[in-house]
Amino acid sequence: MKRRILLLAALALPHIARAQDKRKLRVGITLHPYYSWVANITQGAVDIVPLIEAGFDVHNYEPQPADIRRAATLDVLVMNGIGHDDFALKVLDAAEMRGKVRIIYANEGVALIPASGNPGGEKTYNPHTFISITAAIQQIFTIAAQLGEADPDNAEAYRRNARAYAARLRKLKAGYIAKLAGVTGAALNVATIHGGYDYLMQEFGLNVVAVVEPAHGLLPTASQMRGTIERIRALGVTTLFTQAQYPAQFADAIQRETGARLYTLTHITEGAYTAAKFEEGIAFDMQVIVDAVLAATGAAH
């Protein structure tokens, strides 16, 4: 009997070793929405590793030693890849991980909108596809498919979770769109302080006719401010959207000079990384847009 027990234990050892070797994928992310998307797709099957700590501004970000150490542990990196997280490639290079980490470019296949400013003259695209429901769902399916390739054992679960998450996001958006049912003149001309909301505005039928920020991450000069104010006046724009973290003096000056109503949106790239961050942020922004449209059209809530 003792000999049989020892034999069974010996046969079981390789299986135990394989189970111990089967660790979770370490999936890096560069932005808060990607954390939410990966968390909802994988449901705990991977370790999600923010490439930079919460509280840092990703605009003009320079890699820190801790970022480099984290990058050296990654199997996969989910990134924007069209101008919002270029720092990630610097981090991979510094960690000597370029070519060793599988990169998932979330925007692969997304219909991109040209950027509002291109001071160098080159053709650029608006990188803020993560502030949108339609573009988010496309990215969620791309991430789920490529995570499934990296982790075949969980591929079907990732596909199933992505479908359920997408359905929930569609329902969320439908609820806000329904609040504008029957509102005449919903296709308004609006202005924004920051160029990050074009994708979401498009989903609500709003025309962004003026953007105060001359290019992504740049503050306007005095002459650019005057030009924007003149354009807003000429087009009769009565609704101006700003971003919570943008310097208040620019929005205040335009509101003072044009009389436009001012509404504040979130960029969904601040605070703690959580699975609910994207849904909470996009719901906040959609409610603000609904309030703005109803106020501009004189419709009752």
Second form
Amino acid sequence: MKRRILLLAALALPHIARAQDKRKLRVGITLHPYYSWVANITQGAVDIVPLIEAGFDVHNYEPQPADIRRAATLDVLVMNGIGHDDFALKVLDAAEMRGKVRIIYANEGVALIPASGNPGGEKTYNPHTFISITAAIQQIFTIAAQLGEADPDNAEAYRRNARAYAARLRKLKAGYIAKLAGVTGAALNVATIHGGYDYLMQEFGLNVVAVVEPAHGLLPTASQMRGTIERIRALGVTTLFTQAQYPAQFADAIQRETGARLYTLTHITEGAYTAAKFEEGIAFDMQVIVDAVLAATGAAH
Amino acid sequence: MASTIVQPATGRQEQKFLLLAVIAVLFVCAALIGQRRAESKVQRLQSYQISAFSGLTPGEQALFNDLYAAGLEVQSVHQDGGHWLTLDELRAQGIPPFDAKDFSWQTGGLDTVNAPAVAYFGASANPGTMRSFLLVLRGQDPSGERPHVHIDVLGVGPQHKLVFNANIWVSDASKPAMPLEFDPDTLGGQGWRQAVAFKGQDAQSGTQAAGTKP
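Please could you give me the other form, the form predicted together with the partner chain, since above is the form predicted on its own?
In what comes next, the whole complex appears, and the chain from above leads the way.
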């Protein structure tokens, strides 16, 4: 009997070892959209680990000890890399994981567009590629390709899932674009409080001619506010988009001074991390844009 | 009687030291700033290229980005299924910009046995406001060699196995025809300009997009 047990154990050992080798990759993410994208690409084949807990503002985040502990468990990290999550590299350094974790820069291959509303005229790039359908699709293919390199057995499935997810996102956008079919004068000039919506506005053919925050994550001074208000008046902008997390007094002041209609968008970096988060957030923003365009063009029913 | 000269308590020495320290700090800062400036790079373009970041109108930029995303998808399908998506397939799947109004699209294959390729040509009906576009895609050469013609690598970078062999061209011509040759000299001679994306990897490396100074 003992001999039989030993024989069975010997036969099982390679399988156990292989099962351990095949443990799920632990894929860290820095922003909510990346959670959704990785979840939809991998369909449960990896463990997804948000690097920071829900509820923090990514614009002024400082690493916490718990982040460092989480970072020490990662195999892969998906991050923006061009202006929203520099804290992630600090966390990796603190956890002594730089060089050990494979970093996927989601924006590596994304075609960036200029940030709108820079009164100086100099064109800087906009890092908010995660508030967009087209730029999201570009990133989804990059993430799928590089996750496939980290996990070759699932590479084809990741590519297939990426295509299915991209198709769903395209269909989602097409539904909102269709709501504007036949609307004349849809190419509106608009203003935004936060400079995070250029990619999405461009997809809807809207021109962002003024941005209230002077630079990413900064609050405007009184003189900057006055300049923006004058610019909005001079350009005849009647539609202003603010963001749920931005201090209300700035949007309220502009609305009061210019009479522009005010709409609130989401930055898709708040709340719980879920697979559906990106679709829900971007659908919310697209509905807000559709409502704004219909109201501005007098086509609202 | 012995006399001792007492220096006035003016702090002159301290002032000198402070001045020297300030000069030293200014010198070091100036040197560091100078060094930092020298490291900033600007994206370099060839004579047949324009910047997709600064050289396209917002409408063209939106179409460029659609075409860029479509290229990634077309390549992904080709990688797994071995065929290039046709225009009918692209439209059936609602992949922009092939359903764009004011554009008529046609496709053509390229004569490269080892690196099969395809081109999608979109002729603008309103060339005054939107230029015509051309997307050229190439599959992976089984030998691992890069294609013999110049290809701007978009998407996932050359350090990875998957390389997005594509480039996007725009034409100022009022009625450009579907090109038959796709090398830069021929396309450039026909009035096509390759639109080069300013990518996340450029931003990360501290490179500045071409033509971004006011």
